[in-house]
Amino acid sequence: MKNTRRDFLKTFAATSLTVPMLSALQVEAAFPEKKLGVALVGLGYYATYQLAPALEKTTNCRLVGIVTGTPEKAETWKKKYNIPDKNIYNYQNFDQIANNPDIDVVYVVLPNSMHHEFTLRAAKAGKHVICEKPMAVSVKEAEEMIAACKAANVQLAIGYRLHYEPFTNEVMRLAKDKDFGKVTFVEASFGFPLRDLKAWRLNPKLSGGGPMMDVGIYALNAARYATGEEPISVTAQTVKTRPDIYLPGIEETLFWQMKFPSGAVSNHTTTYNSGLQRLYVGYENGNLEMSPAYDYGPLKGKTSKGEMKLLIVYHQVLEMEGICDAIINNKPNITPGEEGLRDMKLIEAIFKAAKTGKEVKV
């Protein structure tokens, strides 16, 4: 039996089926006169089982188009979501999307190495862009994506869905308001047992790396929002037990550590060898623990004051509504390209530290 990232997340997500899924924007915001039209680029697992269902529940945007290289998928989605032929594209004729007024936003849900190309092409076509994380496979690509969207006067948002949900926002608030004092230590880790040897994640030309470029970025981002600070240095180590599976350019297990300006430190693990998902934050006068901390929900946690009793939400609904609200009202979104760029700079530093065995300043 194959174990994949989707299976790992699905195990946790299945437990949320009995919990009401509500959107804060659905409850509080007035319905806009026109919903923004969204086209999904890439119809893999995440687009199929998370984004498309979410877009059936959003109040200010809706699914109107698709981009796929598989004709069979196009036919299935066309029937299921009532998508007209004129809003169905493949990777070759994608640029014609510029002439389609139905589509306002393009959501890039492709392998990591394709994010750069299709963000640039979408921006050139005059469409706002949402791009999955990691936003690119290099700092240079990330910088070019930001520049292209600014030049085209379109918004670029990165798919950090957790930034739109209550548990993560409470972690951010505690860093800001210091209910338990300053942060002193963070432990953030995320891994799953990958056994699908045909997964694109094992192709360094598509993924740009192993678990760090897959689920490790969640733990990396968590240390930043849990402290409210940007790291000043990193150290890292890798362990590879199956070089026949994990080829050069694909780490199997990666450990890394970070130092922050306040004196806080963090420790992290990401791996394709084991299922782990946790966030621990130590403060001067208390602590916070979350597990699960990053998947599709429901998330669960506690602090020194007790259980975190927060609203359980459909992450992707709030994410889509939050990003599209920023577009509609011409205001900055909370997960811009610059947020993705910060993680990319840290990832490059972590890979360098693992390769050289030295502490890398950032």
Ligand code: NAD
The other form holds:
Amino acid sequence: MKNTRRDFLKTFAATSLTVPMLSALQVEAAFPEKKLGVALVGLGYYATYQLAPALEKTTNCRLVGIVTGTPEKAETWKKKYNIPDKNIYNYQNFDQIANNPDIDVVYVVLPNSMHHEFTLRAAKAGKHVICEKPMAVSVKEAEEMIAACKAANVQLAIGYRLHYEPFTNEVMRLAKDKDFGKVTFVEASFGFPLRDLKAWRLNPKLSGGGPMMDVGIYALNAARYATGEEPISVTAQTVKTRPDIYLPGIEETLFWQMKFPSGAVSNHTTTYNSGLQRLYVGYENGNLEMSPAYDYGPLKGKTSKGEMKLLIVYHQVLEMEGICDAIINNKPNITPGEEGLRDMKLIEAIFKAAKTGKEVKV
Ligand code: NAD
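Next up, can you give the form predicted together with the named molecule of this protein, since the form predicted on its own came first?
Below is the entire complex, every chain and molecule, led by the chain shown above.
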């Protein structure tokens, strides 16, 4: 039964936007099997407008619990998603989740500096963990999160949703199959004009940094998947025009460069000053250009062979299906803590390079 359902779900995920959409309920009726229960921790923008709606379309997991510090939100979500009182927690009583068999997976969607604490507490409660990017605000925290999940024998997955969607998979494939030869150059940049000046994103204690932690991490991750290589050194520069808004510990605009073992080089910008979102990959015999390259979609791109005609999918649905499939079948997920840790090590090196003005080996 399991295999049949899994095979069906693969096909379903691959074609869901080109054929009339089957509802998750119809799939469940055809292939009854327990869905993993997911609890969202932190009911802000991303949980509200992306993850919760996605969990209404997933076939192997569903929203069964919430963790929030705001009682009014609990009331709204309880009604909207039919969540029983016994599956509603706050940040203080969260650890009691250990005694709740409805909840298999805890999805941490809090400000960056809270990821570490809630991942450790979820692991201690014996729950699998999905944690948003950036996985932590330091390498040390990231390593502790990986160790805690290993010790508790639970999976840790980072919410790198792009790894589950077709355009990104094609960029990865080109690095591997070398249709256009070796990668020689990458330019990857992501920024947006931050308008909410009260946001936790501008508080270094909660964010751990500026746009690099928030969206620059996508450009960093893109250089790694576009080359299929790990950088060997970084250089970086920051520009701050509004120090009254961007306090110490929060960069405003950051430029950085990386060298790769093959000789490929990359150049990047991340900023809270302007909207930009692109990926350019130069190969020996061609190139790829995507813009937008990291949004929820639709993503758009072309290569030397023409327009990239790929399925437009709901990233968060495929992400959670992929992670929960790994949990159900007891196999490694494709965005583990180690993937997040690699980015954290590079971010620390980039911040160090920006501060010292020197090339930093990694
Ligand atoms: P948000 O500000 O909209 O939500 C944060 C939530 O945390 C709110 O519900 C807030 O009430 C709660 N919270 C608890 N303690 C808090 C505190 N001390 N200060 C501030 N808020 C507190 O933020 P968001 O945009 O939903 O981002 C949450 C996480 O999700 C971040 O780590 C972010 O990087 C990540 N994210 C990922 C994606 C993606 O595409 N993968 C997109 C957006 C955000």
